[in-house]
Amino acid sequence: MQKPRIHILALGGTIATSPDATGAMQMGLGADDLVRAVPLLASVAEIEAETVSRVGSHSLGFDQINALAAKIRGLKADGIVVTQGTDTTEETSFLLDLLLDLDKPVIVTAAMRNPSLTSPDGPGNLLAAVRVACDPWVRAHAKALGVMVVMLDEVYAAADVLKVHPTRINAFASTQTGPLAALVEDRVVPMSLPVRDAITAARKHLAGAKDGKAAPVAVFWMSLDETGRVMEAVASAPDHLGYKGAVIGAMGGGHTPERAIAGVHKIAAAIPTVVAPRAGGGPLLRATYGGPSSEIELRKNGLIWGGRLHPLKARILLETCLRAGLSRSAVTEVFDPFG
C-alpha cells in the first residue's frame, strides 16, 4: 500500500532551536533537521520537508501566515504539517483555519521543551502530527475538522485550542470543547467532530476577498477599576494611532467597569470594536443584566459581540475581516454566529 504524502513546512520556534556558545537557545534548525530527528517518520509517510522561515512565533505576522496559506493551497500532498513556536500557535492556527477550506488535513504542531533538554517533546509531536495527517478517519473528515493543532498526543480544533500555561509540557487545551482525538500507541482515536457553522459562515463573507493592507487591531483587557483612558486616547488620536479595530476583553458575561464606559463608547464609535470574554471562552450573555456597562447597554451602543471566541482569536478574526474590506455591519454578521 502506498504511504500518504505529507509535506512538512517548518517556520522555526522552540522545536527548531539549538544552543549557541553561551548556552542560549537560538533559531537555526530547518525542516530536514526536524525530520532526521524522527526516523520513524519514514515508516508512516512519504515525507517532503521545506524550511519556510527560522523565527520565533512571537515574530510571525499576518502577512507571513497569509503567504503560508497560499503556499499550502498550491501543494499536491495528501496532508500538510506546519511546525512553529508555541507563542502564537493558538492564533496562527485559527488564522489558517479562516483562510483555508481544504479536503486534506492541515496540522500545526510545536514543542514546549527545547532540543537541549531531557525528553524534548518536539520529535514526538512531529511524529504524532504526521500520524494524524495520515489517519483514514482524519483524512475522510478533513473538511469537517478544519485546521488542527496536535500537541502531547491530543488533537485540537484551531478555533478552540488555547495555550493555557507558559512553560509546562501540557500547555495546550481546548477548555470549552475538549480534544477531537487522541493518539494511543500508533492509533488515532476519534472523539468528536467540531461545530463549524460559524467558521463556514465567516468564510462565505471572506470568500473572494484578497488580503488587503494591514489593519492593526488593539486589545484592551478589562480589570478591576479600569478607567478606559487608553481607549479614549486611541479614539481621540489622529488616525487612531493606526488602529483600524479593537477588541475588549470583557469581564463576566460581557461587562466593563462603569468608570470605563466613556472610553468604551468612544472607541466603539471610532472603529469597529468587538467584545470577547476575558475568561477565555463564551458564549457571552446578550440580554440578562441592565446598567450602563452591562451587556444589554453595550450591545445597544454598537459594540460587536464576539460570542465564544477568546479575545486573541477575536482579534485574528476582526483583522482578517478588516483586511478583506468588510463593512462594520458585515463584521457584525461574521461574529454573530459565534454565540
Second form
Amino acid sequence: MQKPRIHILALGGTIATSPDATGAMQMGLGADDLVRAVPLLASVAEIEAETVSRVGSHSLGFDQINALAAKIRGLKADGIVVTQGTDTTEETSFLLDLLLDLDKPVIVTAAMRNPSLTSPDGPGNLLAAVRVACDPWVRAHAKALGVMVVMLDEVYAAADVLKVHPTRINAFASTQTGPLAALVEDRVVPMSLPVRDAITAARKHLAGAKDGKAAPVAVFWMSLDETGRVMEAVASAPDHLGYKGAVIGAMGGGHTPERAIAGVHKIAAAIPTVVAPRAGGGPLLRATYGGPSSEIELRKNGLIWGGRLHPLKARILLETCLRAGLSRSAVTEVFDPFG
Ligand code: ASP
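For comparison with the form predicted alone, produce the structure of the form predicted in complex with ligand ASP.
The next block holds the full complex; its first chain is the one shown before.
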C-alpha cells in the first residue's frame, strides 16, 4: 500500500538546537537533520522535509505564520507537520487553525528537552506527529479536527491547547476539553472531536480578506489592586502607540478592579478591546454580577466578550480580525459564539 506523503516544515525551536562552542544551545538544525534523527519515519510515510527558518518560536511573528499558512495551502502532500519551539506553539497553532480550512491533517509539534540532553523528546514527538498525520481516522476527520498539536503522545485541538509548564517534559495540556486522541504503541486512539462552530463562523467573517496589514494587539493582565494607568496611557498616546486592539486578561467571570475602570473605559473607547479569562479559558459570565467593573457593566460599555478563549488565543483572533479589516461590530460578532 502507498504510504501517505507528509510534508515537514521546520521553523526552529528547541527541537532544532545543537550546542555551540560554549555549550549554549543554538537553533541551527534544519528539517533534514530532524528527519535523519528518526529513521523509523521512512516506514510510516513518504517524507518531504523543508527548512523554513531556524529561529526560536519566541521570535516568530504574525507575518511569518500568515506566510506559512499560504505555503501550506499550496502543498500537495497528504498531511503537514510543522516543527517549531514550544514557547508560542499554543498561539501559532491557533493562528494556523484560523487561517487554514483544509481536509488534510495539519499538525504542530516541538520539543521540551533539547537534543543534547538524555532522553530528548523531539524525535519521539516528530514520529508521533507523522503517525497522527498518517492515521486513517485523523485523515477522515481532518476538517472536523482542525489544526492539531501533538506532544508527548497526546493530540490536542489548537483552539484549546496551552503550555502549562515552562520546563517540564509534559508541558502541554488542553485544560478545558482534554486531548482529542492518544498514541499507544503505534496506534492512534481517537477520544473526541472538538466543537468548532465558533471557528467556522469566524472563518466566514474572515473569508476573502487576505494580505492585510499587521494590527498589533496589547494584552493587559488584571491583578490585585491594578490601577489601570497603563491602559489610560496607551489610550491617550499618539496613535495608541501603534496598537490597533487590546485584550484584557480579566479576573474571574469577567471582572477588573474598580480602581482600574477609568483605564478600561478609555482603552475600550480608543481601540476594540476584548475581555478574556485570566483563569486560563472557560466561558465567562455575562449577567450575574452588578457593580462598576462587573461583567454586566463592562458588556454595557462596549467591551467585547472573549467567551471561552484564553487571553493569548483571544489576542490571536483579534489580530486576525483587525488585520482582515473587520469593523468593531464584526469583531464583536466573531467573538460572540465563543461563549
Ligand atoms: N525557546 C524555545 C522556542 O520556543 C523553547 C522550545 O522550543 O521549547 O523556540
